[in-house]
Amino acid sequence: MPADSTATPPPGAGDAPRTAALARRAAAAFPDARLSAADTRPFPVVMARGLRDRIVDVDGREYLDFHLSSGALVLGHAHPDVLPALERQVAAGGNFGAMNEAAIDLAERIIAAVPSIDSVKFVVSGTEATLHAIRMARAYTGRDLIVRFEGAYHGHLDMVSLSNKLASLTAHDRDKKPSLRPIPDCPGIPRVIQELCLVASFNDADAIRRIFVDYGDRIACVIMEPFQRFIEPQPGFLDLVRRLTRAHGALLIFDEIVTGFRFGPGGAQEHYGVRPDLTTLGKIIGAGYPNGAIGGTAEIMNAVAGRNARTPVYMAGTFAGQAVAAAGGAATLDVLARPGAYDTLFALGERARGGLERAFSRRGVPGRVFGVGPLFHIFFADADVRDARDALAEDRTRRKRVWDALLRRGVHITGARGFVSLQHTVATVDDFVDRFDRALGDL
């Protein structure tokens, strides 16, 4: 595919008959013609296959893939050392609804890599991991309140679909400190659920201190992304939250569904040097298939989920620990454990961020590029971002125009966040930066 693909009509045009036909079927089958809320493409795209660092649609159009299934494919598509493990497990049996060797193998690799995890329980998704982690914290502490941070994403169960989306805030409200009471992200979340959640601003040390002064003996847990979406914790902030939870008998839950095995074998907790009580994992541990896990210290896991627990927290699921996802996850972690794997990922991520920053400067468009390791986030404003309200300064109209232009130029990326994989190359990253530069030029 040429570096500048704007001469090629976008999918859905007259020369994309399969896309057009499937788009009509999708519009009839799905109420919003989308698979999920993340599917915000400006014209229909129906993908057919992926290989290495790119993806191909049903009409044969090739896209550089920096979406990577929302970051789940840290090794890229059809990695030659993961594909055989998946094929062997499919042939042997995909799901037994019982203990299986693949699940044991994956559990052992997680425990060996993450120092805060002594044992794990598997579920099917990151959302389920969040649900069970909060329930386990409540069971262990005997308390009901949880604390979360504005702008963090922990899946879509009622308890955490709160104060993530802040776009509805007025300009006046954006300058205020967040209320302790959450803002529902969508209709259908009962008020009684909202009343069990307290909200703080990420990186606001005074706010989290005040919450523990006022509610400390009622708080079951703090749940947080140690690297929140694209916002780095300020020096000492994670340590402060760790000290406060310990002092008040609350548990600290790190949501590492995005950062787990991406920032290193031990995830963000290893990267920043702070150990939580419970950790939720997903994405990478499924190798592109549905998988999630909750891990924690032996004391907590045995108390609420162990065979000798007085009243264990109930966890069951038809697909929990299913063998295909586990086999793919174990093979993925084996590849990541090889010498130099993370060095390569970090170098590619740094190259992407540097190139994107230079494109902003060259085109005179206000913007910043944030990220750590193989993750980058493109922000359409020249501003520091310490919390979710700072992020509201972004020019979202300009961002949408650029993303639409990128898709037309053959880049598959959703929203502002992108990922590199071990099958990306320097040439692919540079090609993406060139297409981004040209998309900025379209403005």
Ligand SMILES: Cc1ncc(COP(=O)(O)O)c(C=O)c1O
Second form
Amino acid sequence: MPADSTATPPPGAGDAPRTAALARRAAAAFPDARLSAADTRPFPVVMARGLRDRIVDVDGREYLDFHLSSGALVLGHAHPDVLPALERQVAAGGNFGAMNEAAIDLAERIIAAVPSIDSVKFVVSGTEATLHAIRMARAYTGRDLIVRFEGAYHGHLDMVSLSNKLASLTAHDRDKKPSLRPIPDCPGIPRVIQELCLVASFNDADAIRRIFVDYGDRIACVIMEPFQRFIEPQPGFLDLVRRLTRAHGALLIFDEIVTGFRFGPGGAQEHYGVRPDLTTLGKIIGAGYPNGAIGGTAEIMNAVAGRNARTPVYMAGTFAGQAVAAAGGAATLDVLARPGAYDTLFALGERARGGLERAFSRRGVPGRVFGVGPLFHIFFADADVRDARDALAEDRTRRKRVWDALLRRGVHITGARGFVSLQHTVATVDDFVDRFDRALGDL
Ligand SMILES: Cc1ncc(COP(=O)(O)O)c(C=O)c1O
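Structure of the form predicted in complex with the named molecule, please, following the form predicted on its own?
What follows is the entire complex, opening with the chain shown before.
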């Protein structure tokens, strides 16, 4: 046991028989013993149930949950106003593979909240949403090239698994400006796909201008996270991309899979005041169940749906508009629409960021805490970050050590990013900050 009383027993210790047994089965059943690349824990943890702002593993050990299913659970686990909606839909048969009221309810709520969205199409994940948004842009413009920003994440498709992971760049390459040509994130991505993608550096006005001068009439779309991972757009940058895309007949896609309904009802586009042509949504709109959506202006959505005598863009899916996820999503948006919901989320996020920053200075460890509203990102270097290459300045070894220490201290969080939910309390946030402070002390 660690010396202080706030720490839970370390999950790696030998008093976790169910975890040990399940970890052996997982190692046999999965080639890397993981469910997802995001699952990077230093020792096996197998979760059993979630309750409000906590998550409990199969051996009954409780963790403060700041991962929240990669941010999908903006209301926390099993919210009392969402659970009945999910249960009703499950009891009603769950899935119909056909038009259903829950899907219509959810679509209407999205349309009402996001001014750039006149209609939506549902898919089952964020990844599928970006796939279809890009296909729609290509169909609408009749062009093939897409532009993306280095370090942004848009899911695990071939056409966007490019220039996201930069950690493996050599020191020499890190210092260079990003090349226009993408770097594949993993083996298996065909060269022909890479050739259809151009890469710019986030917040680099000259780079994006140059791309449009050289390729403007061949670009179908720019796809971007308006708030890229944890990096704020510089004033005027989103406006510039908006102007360039419009001037050259390309579409602007905002990937709001993280920021949608998190930065406010209208997402990052409302927060920063820039309207895209197409928006991708995921995470929050499924209440923890798989869901994704593409929304856009009537003109574009009607065109890709085949109105006005155009050939429709093919969109299908066994689970599109799945009723359980849609019912949970609609109930979630109803809770978020209550007066004060975002004030609470933003205040908790602010409290987390402030406390974590104070822990850095108290312990004399160089670090920054970035974020907006209920999202915070802990960065292990005292540096400004304007683009993905600036982010390479981080001390990743130190980050990993603190992350591992946090898990041992009963905090569930991965990567460097955390989320608060509407079921988090000031006490939970302060408890987390305290555990973080002690984890820094372990260094
Ligand atoms: C900005 C962004 N786009 C797309 C995705 C992919 O969504 P999904 O994991 O649901 O496929 C993610 C996932 O974290 C994301 O953060």
